[in-house]
Each structure stands twice: as C-alpha cells, then as structure tokens.
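The form predicted on its own is given below as one chain in structure tokens.
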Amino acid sequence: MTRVAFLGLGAIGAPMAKHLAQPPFELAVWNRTAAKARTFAFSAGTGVRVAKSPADAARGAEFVVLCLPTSQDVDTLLDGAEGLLAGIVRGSMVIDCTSGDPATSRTISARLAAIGVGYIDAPVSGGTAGAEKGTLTVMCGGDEALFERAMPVMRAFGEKIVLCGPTGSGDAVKAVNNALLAVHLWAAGEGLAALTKAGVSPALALDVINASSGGSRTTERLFPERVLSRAFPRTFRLALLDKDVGIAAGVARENKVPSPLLQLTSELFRAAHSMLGEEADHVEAVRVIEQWAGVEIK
C-alpha cells in the first residue's frame, strides 16, 4: 500500500482524492474546514483517516498531494507546530496540484529540498467532471526522476500527464491555459452582446460560429449551456480565474514579452471579480459585459 496524504478537499480536490481512497493507496485527508474532511471520509468509505492538522496528515506519508486555491495558501501551511514541515517525512515528496504561481512554487521546492523532500508543481485542468472521471490533464514542473516517481499517484486522477519543464513550468502553462479561456470568454461575450443588440439571435449566431473559424470550446459549450440558458452553474470560481490570468500576465512581464492582450484581460477579470464577488462562477463574467452593453445574451 502506498501511503498518501491529500490536503485540500474543495470542488476539484475532493473528487481527485476519492480516486486515492482505494487500493493500492492508503489515504489520510485534511481540510481547513474539518467538517468537509469528515464528510469526505464518510462518503469515501472505510479506511480513510481524517487528520487533525497538515503535520498529522503528512506523518508517515510517502506522497503529500496539495490542492489549495493559491500558492500563498500552500506557503501558510508549511510552518508552525502543526504545519506541514513539522510532520513531513524525509525522502517523501509533495505533488502540488494547486494552480499556483511559478516563483512561489520554486521557493517552496527549495525549502522542501533542504530537508530531503521532493516537490513538483502539478496543476490540473478538466473541471469537476474531469476530476470525478479521473481524466484530468496534469501539467507538471520539476525534476524528471521525481515526475516519474509521482506518476502512479497522478495516474489515479489524471489522463494526460505532461512534464512541462523545470519547477514552476506546470504553473506557468496552467496560468496561460486559463488566460486563454478568459480571453475566449470575454471576446465571445462582447461579440454576442453586439450581435444581440444588432437583432441577431445569439443561438443562431453560435450555430454559425461553431461551424466556422471563430468557434471554440467556449462558444460550443459554455455559452449554449450556461449563458443562453441563464443557468450559470458554479463549477469554477471567477476569483480563481482572475488569479490565474494575473499569474499569466505576470509570467509575460517577467520574461519581457509584450503582452497587451494578456494585461488587458487581467484588468478586465480583476474588475469583474470585484463587481461580482468571491462566489461568482467564471462564466458570470459575461454578466459584466451585459451590464455595460445594456443587453442580455439569451
């Protein structure tokens, strides 16, 4: 049995962890809201241990999987009497599935390496549906030997698992991926708002666009299923997309790449996040476009 600790049982983390709650894995879980960890353990069946702290979860674990909102959240778990560093075992490794920022991941990796613990950043994409099915895309950054060592754990919840480069590379690819989602979402919202005001049915417009060169997953799925229906289900928080686009814009600036579109998209999603609050879904950013345009896309 491979002993695994999983910290962070949110919308993506909980279904990921369920794949590790069965042989050949022996699972311990921890969540900042303890009730979530207890509920998870009850639903996952016997054999899941609910840890009292990050240190308690990591004790004896060969792998520690993290799935938290931000790299700063990971950083705050490291220190203190019951922090991760107090319990983690020399020779173990951390698989950080947080959609984090490259610089912080490199700092965390160095701190762990100093005490003999391996680290890879391994953010995931595929949403709650992919997490439930175990078909997530996992974008990794780090040493190749550590990547191969972590592969049996990552295969439990991932389908396409790629080593993108050195530490921080997985975070960078994930941030740019989500920035492209944001660009598609905002551009489609503006275009469809304009067409609606011009008297064109947005459903008809999407039918044409999706059979033409302007189509994307955003126009094929998100707009028909969530915007035109006015359903706006909450599957991925706008606050997290705002964070990811900001990371992507930062990566471009740090590498001195002219990136006016990424920078503007970061500003737009920061504004949408501020207007709609912490709990809004990412697709609800379209509501801001509708408000500014004085039209509903439906």
Given for the second form:
Number of protein chains: 4
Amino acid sequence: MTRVAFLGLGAIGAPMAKHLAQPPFELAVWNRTAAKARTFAFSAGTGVRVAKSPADAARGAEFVVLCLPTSQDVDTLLDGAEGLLAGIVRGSMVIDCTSGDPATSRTISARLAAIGVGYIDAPVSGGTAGAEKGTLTVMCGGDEALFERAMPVMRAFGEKIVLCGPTGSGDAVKAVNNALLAVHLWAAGEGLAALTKAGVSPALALDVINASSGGSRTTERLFPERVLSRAFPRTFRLALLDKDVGIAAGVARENKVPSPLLQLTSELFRAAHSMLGEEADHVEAVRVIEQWAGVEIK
Amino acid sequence: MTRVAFLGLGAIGAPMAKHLAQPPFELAVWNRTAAKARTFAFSAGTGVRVAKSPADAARGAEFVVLCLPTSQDVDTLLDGAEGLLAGIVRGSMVIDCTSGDPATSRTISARLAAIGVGYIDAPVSGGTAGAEKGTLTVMCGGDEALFERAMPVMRAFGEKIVLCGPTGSGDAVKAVNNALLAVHLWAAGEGLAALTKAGVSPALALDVINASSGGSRTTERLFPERVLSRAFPRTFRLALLDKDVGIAAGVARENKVPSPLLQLTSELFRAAHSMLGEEADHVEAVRVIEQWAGVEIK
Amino acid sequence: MTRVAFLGLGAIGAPMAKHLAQPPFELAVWNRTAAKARTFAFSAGTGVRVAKSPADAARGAEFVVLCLPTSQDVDTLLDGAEGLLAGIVRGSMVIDCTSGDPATSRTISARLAAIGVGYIDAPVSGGTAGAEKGTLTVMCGGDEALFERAMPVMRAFGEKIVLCGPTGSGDAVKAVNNALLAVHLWAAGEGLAALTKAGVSPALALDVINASSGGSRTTERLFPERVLSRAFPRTFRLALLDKDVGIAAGVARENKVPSPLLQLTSELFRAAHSMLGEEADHVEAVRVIEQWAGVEIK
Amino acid sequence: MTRVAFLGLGAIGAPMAKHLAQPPFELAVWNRTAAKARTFAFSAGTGVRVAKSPADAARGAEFVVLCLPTSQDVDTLLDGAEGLLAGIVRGSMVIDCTSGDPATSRTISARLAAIGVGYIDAPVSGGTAGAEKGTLTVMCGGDEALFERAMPVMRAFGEKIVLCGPTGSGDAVKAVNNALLAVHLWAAGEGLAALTKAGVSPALALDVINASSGGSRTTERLFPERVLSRAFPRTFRLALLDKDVGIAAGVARENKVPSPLLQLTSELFRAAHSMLGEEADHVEAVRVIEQWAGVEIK
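Based on the form predicted on its own presented above, generate the structure block for the form predicted in complex with a further copy of the same chain.
Whole complex next, starting from this chain.
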C-alpha cells in the first residue's frame, strides 16, 4: 500500500482525492474547514483517515499532495507546531497541484530539499469534470526522478501528465495557459460587443469565427454556453483567473520579455476583479465590457 | 447562362474565379496587371473573356464580383471613363469579396444604389486551399433579397455562406475574426517567449495548452507548423492583417465600445508592420517579440 | 466697423464674444438655446443683435466666429433653409474656435471654399478665466492670408495666437495638448493611488514630484487643487476630454504613428466617460482609478 | 568630526561625496572600480581615505552612504568576508541613496536591524548639476528618528529633504516620479510624431503646449533641448529609467492598483531598452517612436 496525504479538498481537490481513496493507496486527508474533510471521508468510504493538522496528515506518508488556492496558502501551511514541516518524513515527496507561482514554488522546493523532502509543482487543468473522470492534464516542474516517482499517484487523477522543465515550470505553463484564456475572453468580449452594437447577431458571428482563423476554445465553448445564454455559471472564480494572469505576467517580466498584451490583460482582470468582487465567475469579466459598452452580448 | 464579371485575380481571387469559369456561368475577368488576367483565362480554358477595363468587364454582367486588397482599391476602381460605374448595368449587383471596411462599403453601396445597382459586402475566409476547393466561408452584409439573389454565384466558391446583418456587417465580422487571430498570435508569442526563456520547451507547452483552456486555432496550427519549424511561409501578408485589425478597432470605436485590447493589438501590428516591411507574413509578427526578448521560440 | 457674427455662447464662447461686443466690432449672436443669446445681449449692452438663425447671424458679417462643442455640431449648423450656408456672404470668412477634428474641419473648409468663403480652425485654450481676460491661446490651421485677416478679431480674445500649419492643424495641436493632459492625469492618478496605499501622503509626494523631473501642469495644479481637496469642480466636462483624446488618437492613426499610449488613454477615458456619465468633470476620471484601487487620494 | 563612509562614486555619487570630504565630516570612500576612488580622493584633497572593501570603508563610520545603480547591487555588497556587514558598526546607520526598489530595501533594512544598524532609503533627484551644487531633492523612507539623525549628512548634498513614509517610501516616490517622466516622454513623443507628420512644426506645437494644459517638465525642457536639437546627450541611461518604471509598476501591482498606463509604459521602455541597448540615454526612447513612424521630430 502507498500512503498518501491529500491537503485541500476544494472543488477540484475533492474529486482528485477520491481516486486515491482506494487500494493501492491508503489516504489521509486534511482541509482547513474540517467539516469538509469529514464529509469527504464519509462519502469516500472506509479507510480514509481525517487528519487534524497538516503535520498529522503528512506523518508516515510517502506522498503529500497539495491542492490549495495559491502558493501563499501553501507557504502558510508549512510552519508552526502543526505545520506540514513538523510532520513530513525525510525521503517522502510533495506533489503540489496548486496553481502556484514559480518563484514561491522554487522557495518552497528549496526549504523541503533542505530537510530531505522532494517537491514537484504539478498544477492541473480540466475542471471538475476532468477531476471526477481522472482525465486531468498535469503540468509538472522539477527533477525527472521525482517526476517518475510521483507518476503512479498522478496517474490516479491525470491522463496527460507532462514534465515541462525545472521547478516552477508546471506553474509557469499553467499560468500562461490561463493567461491565454483570459486574453481570448476579453478580446472576444470587445469584438462581439462591437458587432452586437453594429447590428450583427453574436451567435451568428461566433458561428462564422469558429469556422475561421479567429476561433478558440473560448469562442467555441464559453461564449455560446455561458455568455449568449446569459447563464454565467460559477465554476472558476474570476479572482483566481486574475491571480493566474498576474503570475503569467510576472513570468514574462522576470524573463525580460516585453509583453504589453499580457500586462494589459492582467490590469483589465485586476480592474474587473475589483468591480465584480470575489465570488464572480471568470467569464463574468465580459460583463465589465458589456457595462462599459451599454450592450448585452446575446 | 449567368453573366459574371470578376475583378481582382490575386492569390484568393484567381481560384475563386475559376469556379465561375464554366456553365452555368459566363465569365469576364479583369485585373490591374493585365498579364495575370490573360494567364488566368489561358489556364481556365475557353470561354473566359479578358476585359480591358472595369467598365468593359461589367458591361452586360448580372453580377460583378470584386476581390481586391482594400476598400480603397474598390473605391479607386469606380470612377473614370473606364471605371466600374461607367460600365455597370442598372439592375445588376456587386458582390464585394474584398476584406473591406464597413464605412467605405456603406458609401460604395449608396453610390451604387443611386444608379440602380445592388451591393453586398461578402469577404471570405479559408485561404487559398478553401478557394481552390470551393469551401470558403462567406460573411455577407446587406439586403436579404440581394443576398439571396447572389447565392448561386457565392455557392460556386463558398460552403458556409452567412448574412451577418446590414451593409458592412460582413466586413465587420471578417475584421473581428482577423483581429482575434492577431490577438491570439501576439499573446501566444509573448507567453511562449517567456516560457522558452524560463527553460520550458515551447513544443511541450503548446501540446499542453492545446489540451487545455488556452488553446486556439493559432496555438493548434500556426505555432507548431510555422513558428517552431522556423518555416514562416508567406501566405497572408502582415500588412493586410494590420489593416484588418485596424478595421476591427475602428468598428469598436465607432460603436463606442471601450476596447483596450483591440486598440493595443492594432498598435502592436502597426509597429510590427513598420519594422518588418510590406512583404512579411502575418505570423512573422512573432519575430518582433522574439527580437525584443532575445530568444527564438523553437 | 467690423461686422462679426458669433455662434455658440457656452462657458467659453460667451466671455469670448463679450470682447467683440464693442467698437470697432458690430456683433450679431446666435445660440441654439435662444434664451442664452438674449441674456448675453442684455448683459453685453446696446448694439448686440440677437439673430434668429445661423443664416440670419451670418448675413452681412465679414467674420463668423464659431464656438461649439464638436465639429459635428458645426457640420449640423451648415445646412437647411436657415443654416449658415444660406446666409453667409461670399468673401467673408469663418473662424472656427470649436475644438474640432481635423478631418471634419478640412471637409467644412472645402465646402466653404466652394462658395467663396474662407475658413480657419482656431481652437482656444485657457479656460473661462482666459476667455474673460482675453488672454486665450489660439491655435490656428489654414491659409496664412486668412490667418492674418482674422488676426484683429482673434486679438480681441487671444494673447498667444499661432498658425500651426494647414487646415486642421489647430484642431490637431489642441487635441494633442488635451491628450497629454489626459495622459498626465491618468498616469498621476495611478501612481498616487499606489503611493497612498503604500502609506505615503499624496500631498508630500506631489510636493517632491513637482520639484523633480516628473512634474507637469497636472501635478502642479489639478491634483493639489481638485483631487486632494476632494473639490472636483465641474469646469471642463470629461465627455469633451474623451472626445479630444479620441481626436488626438485619430490624428496619430491617420498619420500611421504607432501610438499605444495615446490609444490606451483614449480607451480609458471612453470607459471613464461611460462609468461617470455626461456631467462629470474631466478630473473626475481619477475617481475611476480610486474606485478600482479602493483608496482616495487625499 | 562625523565619520562617514561613501560607497558608489558614479556620476551622481562622486559630486555628492565631495560635499562630505571636508569638516565636520571625515570621509572614507569605496568604489567597485578602485581607480575611480583613487581619482576621487586625489581631486577631493587631503583627508579622504580610500577603503579597500565595503567592510573596510564601514569600519568606524557612524554613517554609511550608498549610491549604487540598483538595490541588487546593494544586496550584493552586503555579504562575504569583505562585505558591508563584516565591517559595519552596531549603532551606526545606512543612508541608501540608490534608486532602489521598496521590497529589497525592506529586506536589507531588516537584515541591518538584526545587527543593530539603522537604515533609511534616500534616493535623490536633481541630476549631476544638483549633486554638484548640493541642491538635490532627497526622498526618504524609514523611521523618523533615523531620518532626523541622518539629516546633517543629507544636508551636505540636499536641499529639499523629505520623509515620505515607512521604509521603501523614498524608493517608491522616486520610482513614481521617474515613471511619470517616462510616461510624459513617450506620450509627447507619440503626439509630436503625429503632428510633425501632419505638417505641424514640433517647435511651434511645443510652444503652444507649454502655454497650455498639456505642458510638463518634459515638454518644457527635454524636447526643445534634446530632441528638436537632435543632441540627445547621454546624461541618464535608458536602462536605469526602464528599471525605475519597472519599480513603479511593481509598487502599483503590490498595492493592487489597476494601472494599465504604468504597466504599458513599463513594457514600452523594456522594448526600447532592448532595441537601443545599455548605453542609450533615456530621451532616446523617442527614437523608437520616430523609427516606427518614419519621421524625425525636428
């Protein structure tokens, strides 16, 4: 049996952890809101241990999987009498599925290395559906031997599992992917708002664009399903996409890449986040454009 | 037999016209460089008439198809002793497949209406391959009755043929589609330059992005085939994409849609156009980012 | 006596016209809201004729001075049975003090030239105070002989009177001046919001900046007097500054100058205009930044 | 006698240090290129000690003044057998006149506090002329008691000496000032390039703007003296202004202020720095716009 600790049972984390709640894995879980961990253990069936702290979860585990909102949350988890570092075992490793930032991940990796613990950043993509089906894409950064060692655990929830480069590379690729999503969302919002005001049906425009060179996952899926329908379901918070674009913009700056489009998109999402609040879905960023333009894209 | 005049035998126009060089169509062609028209007629076989002026081409035609670089080129064609207006027949109509700008198209439409000639803007998408196979997407703007009347002609070269709205709507949709292409190209260029400098293989990053939410036609096709390969084939001029983004940005301004991303993209392509010259391909815009960043995406 | 017609008795126009309400000038005035013209005539003393239409005002005048919100307003004034063109005298000239756009001014100039009437664009700067004191800066575009002919009239209200270049040049210089004001306002707003949140007193920061290389008319005057004081007096509408930045951005585009900063500033003011409405003062644009940032600069 | 160490004898540092080379100060100097320190000591007259390392300079000093290109240079100076920390005396203090970044300054301040050494950030403005005359503006961040203690030293080279707020505030104010300079420079460059292409004399346009609301230190001084004259003297490197705008943009991001203009300006200067190299003067950024636009502002 492979002993695994899973910390962070959110919308993505919980269905990921479920795949580890059965042999050959032996699972301990921890969540900041303890009730969520108990509910998870109850529904996951026998054999899931609810740990009372990060340290407690990590004790005896060969693998510690983290799935938290931000790298800062991971950082906060490490220290203190009941922090992760107090319980984690020399020779074990951390698989950090948080959509983190490369610089913080590198710092965390170095702190763990100093006490003989391995680390890879391993953010995922694919949404709750992918987490449930175990078909997530996992973007990893770090040492190749650690990546190989973590493979059996990641296969439980992932399908496309890729080593992108040195520590932080998984975070960087995830951030750039999400930044492109953000760029596509905002640019299509501007374009479709203009067409709608010009008397063109946005559904028809999307139909044409999706058959042409301007198409993207955003115009194929998000606009028809969520904007035109005025549904705007809340599946992925704008606050988190704002964070991700910010990380991608930071990767560009650190690498001295002049990047006006990414930086501007980052500011637009910062403004939208401020205007729409913490609970808004990422697609609702389009509402800011609609409000500015005085039109609904429908 | 339906008499058709085709003006503008460029890379897209020539293969489009070829579909009209056979029954039930009777074709007259004109091109600014007359040699091109003669070559076309020779290769298209018997029955194609090479007109000596726009007026000459239009004489007797029920449909005049235009496929020129810009609306300004169309405008220039109209006047003079041998201009289009001197030959075109009351009761006929113009199908303008130029990737034009809505305002100029509306002006041209009004001038034609005043002499009893119909007009629809009908820019196409699908490249030379689509033109050859007759599977272009055609985005139309104008009166519905004219659109229906033009349908048999457009079916010769188009597959998805859509009436987008009033005159200029086809131009607007085409411009927005191309502006999204431009945004996607530049944003992916920035992101991939940053990842490459951070030690991530861009091929691998594209593979992941194309399986995730940041994917687009651009990351699926243009980057793998043209950038990573360093091929940069010259299929669609940067100068023309610059023009198209400018048209889309203008549509947004005219409709009072605050559109920072489209406007910034327009300026970046204006700068790239100035830096790379008239002959560069649109994908070569990525070279500007590479030069600024001191890295090749490969 | 020099016969002058003055059309447009707004906040700037009325005090300008007052300088022409005495010998050697003989003044006729017209205003869209007729009551304003009557009030003006009453307070200006004997000898001011209140015209009942643009045509009526222009009849017999050697000089027609226009001071309207936009070039579109000028354009609207020209036509119709009682429009300016119906009354204006061959051999007279128009001095257009509207903050107009160069393209429309060129069109209007051409229409007037066709009927033997001269035209210079002559927008002014200096506010209501400058208008009252007769110390406005007047930026002119057009023919040098016309400029010289208009000089006695312009000297009545202007101090620095400059011929900037061909028709539209006055508009262009005015627009660029106002665009720089807009850029300075927004950039200082961003910087001071950041400093305020970082615990720095904005009054102190302004004091230092005004003694250093980052100072401008905006940091010297507008921020201390209107933002820090929270006074935000309504002296020049945001809607009009939005228009002016848009004109400057258009001048840059027409002249094929890549101009990312001017275009972005134009979009930010478009968004601010949409968010704050028609009556907001131009300095209130800073409120948008404050709202986004969750801080007051005070 | 007050014992002072001065590290960093560059274009600004050397004339600053000269004011400390006489009673009541007793000066030790150090420079990375030792020859510069020897030349300085020779020209400054008797009594200046040339230290052989940062540690050696700091030994016995009550005040250590730093004037280096970047905070990273300061950071590099601290450690090692002959680093600043190895020589600096408990109870002394550091006056850091580097145009640094607030975050690094806070880290350095904390490291020094841990060994009983005070720290204020105290970047200066006023150029070589101000340094020579002893009329610099000094923007300080840190503890008020330390600020007061440092005052006699700062008075030797400064005129306007201001405590802006907590540690890092001096850096932040300096960075924002320089960012405004950068914004003003680029925006005026765009506007004047457009006017020049439109047929307006830029000298005349500047004359009008400087009498109007769009004027700034940049349009009053830099453009007439350095751009129109085509002189472009090399007084302050573009590379350093790029760094400063980047710091200001970072202050805005850290404080969650949506700041599209500052971020875009930062990217434009990053691109200009890449295009023009390490030795270009900051005003030469205008050459990028000129090159893009195909015009010289003269």
